[in-house]
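Read the single chain below, which is given as structure tokens and is the form predicted on its own.
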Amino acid sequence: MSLLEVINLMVFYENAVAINNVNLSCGKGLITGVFGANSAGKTTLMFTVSGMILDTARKEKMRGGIRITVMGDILFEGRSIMDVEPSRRAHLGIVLCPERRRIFKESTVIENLKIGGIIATKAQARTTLEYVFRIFPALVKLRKREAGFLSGGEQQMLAIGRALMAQPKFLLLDEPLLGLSPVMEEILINAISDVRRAIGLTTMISEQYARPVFPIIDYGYVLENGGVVVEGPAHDLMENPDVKSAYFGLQEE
């Protein structure tokens, strides 16, 4: 059963195609991977599913910038959300953890987490905060530190924790491993896997380099020039020689 479906999605920046007739589905309780090089369309896809593209299009129109056009449909729990504002999508349970984290750098760790939990009940916020500190124990000692003074890996843990505080049904992780060390990559991958096991959270994760992510995904899509060029279960993608070469750095013998 799919929690979210993207149907014939097209996104244009003026006359340039950013997303080209994309169809994909995210099964309930599963982790879906979206892979591609820079400018393949991953972030635009994440922004469109989360609704942030609507805000971007509005701001561009107000300042006389580029015209953004979105076509197709997105279904969440069987209902179209194409015209639903991003704040409303967050209340429905669609939560984006954006690329490059975008935390509130002048606020403390605990303040960032509480901001993330603003739409949660007190009981939900308390329980989720305990869970975030369990999967990211490094944040416990840092709870009173301003987020801007955290390392890149610590900021990414905070960004994911803040997203979890919003009580997502569908979590979008846009390049969460960008610029991180292999050790930090492993910590984050283990945490994402734990979230799926512990609470059955449906997740879409985008990455340029697939190797660290593939062990935890159930199904994956590869984007090139805004369109899906390969898709399939993780095992099938891993056996595809083109995927292995482009996204794993592995060559056939």
The other form holds:
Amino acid sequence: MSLLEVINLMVFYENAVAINNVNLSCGKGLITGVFGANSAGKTTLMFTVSGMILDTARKEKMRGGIRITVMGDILFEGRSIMDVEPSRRAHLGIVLCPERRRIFKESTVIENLKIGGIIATKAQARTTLEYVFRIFPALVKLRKREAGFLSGGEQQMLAIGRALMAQPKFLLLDEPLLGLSPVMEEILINAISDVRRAIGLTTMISEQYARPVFPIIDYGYVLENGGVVVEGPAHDLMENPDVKSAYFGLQEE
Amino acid sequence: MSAQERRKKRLDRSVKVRSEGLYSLSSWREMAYLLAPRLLLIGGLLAAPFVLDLYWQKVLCAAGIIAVLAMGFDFLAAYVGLVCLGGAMFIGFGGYAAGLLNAKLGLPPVLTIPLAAVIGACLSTVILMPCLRLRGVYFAIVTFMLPLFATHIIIALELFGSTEGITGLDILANHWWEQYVIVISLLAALFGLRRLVTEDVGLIMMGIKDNDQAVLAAGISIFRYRVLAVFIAALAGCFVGAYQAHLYGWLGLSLFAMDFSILPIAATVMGGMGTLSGPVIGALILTPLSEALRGFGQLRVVLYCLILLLFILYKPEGLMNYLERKYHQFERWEKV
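I would like to compare: after the form predicted on its own, may I see the structure of the form predicted in complex with its partner chain?
Then the entire complex follows, led off by the chain already shown.
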């Protein structure tokens, strides 16, 4: 039984197709990987599932800018959420950890986490806060530090922590490894798989470069120009020669 | 889901595509397409003094003043990223400078108006200089405060006729002068600013609005360009301020009235931010509208606010953005 199902999704930015007839489903308790180069439509997919695109569309309309059209259907726990506001989707449990982190720069680490946990109950927030500090021990020392002055890796930990504070049932991680060192990548990947083990959280991760994420995903999709070109269980994808050369940096001999 | 299988597609009109760049000179049709809206505005403004009666001619002058201020506001807000509520300050400085030059030194309006524009603009720029590092709402607050500040200094120190003001300034020669000075300076400011924002200077200013650190990294002094931008906007504002002093032959504290800070913003909202011509159209609609509503007595302000509110709710992009899109593009349903 899949937690989230995307059916024939199409997203247009004015006349340009950003997402072209995408079908995907994310199984409960699994980590789904979405891979693709720039302009493949990963971020748009994340924005559409989390509902942020509704907000962008509204702002563009107010500005007289481009028109964003979304078609198709997204089912969450079997119910269509196409018309659900982004804030309501967060209440339903769909939480986005956006690309480039977007933390609250002028708040401290602990304040960032508290803001993330506003929709949680007090008890939930307390346990999750402890849990976040357990998987990211580096944040403990920095709790009073202003978030804008953290390093890239620390900010990414904070962003994931903040997303976890909202008690997600379905976590969207948009390029969580963007611009991070291999060591930091490993810390984050370990944390993400720890989350899955500990609370069985369903996750969707998008990345350009698949190798660091690959060990922890269960099912993967490869996007190209807005459409799914290859999909399959992790090990099947690994075998695929095209995927290998394009997203793992391995050359076929 | 039959409704979802169709999508409205927006496409540029072929004549728009053809009239981009040098190819616009290829035929009369393309040239007419480009010139028609511009000529409509220019021709309309130039012809207005002939068709309006005396009362509406005065309204045209008042509308022109607001239009120039609105353009300055739009230029600073949408192209430089400085939200400037200093319309009243510009009008006040320009008006007082022109009035004093005229009353104390006896210079004729033909000299005082340009002189006062430069003096007022220099003064405004120097006063605003320390605030240029502030951004967003802080700059807005400072510019909003300064006219109040000036008013109270004038009252407290009993300068320049204090609350009475100075009456009996020279007025412009006749009503043709009155109207054509404002109409022509309005058009000059409009087309001048539109050119400026497409030049290198304008690109840098837009860059400053977008990402000031990136502009710094390119080795450009942000401060200098902000000073320049404020000076340009202040020059236009002080010019109309000086003009206003000679239009009514009078200077006084009402030159620092908040109306001159607020009405341009309303005009910009109505006309569309970032279009420069939008604020002009907004001012040319709003000022006569508020006159036309005089018949409603006290309800006038309510109706005025209501119209603005409806605009913000239903056409937040502004008139000009909307018209521009309708002019350049067409829509059709398309099967997905």
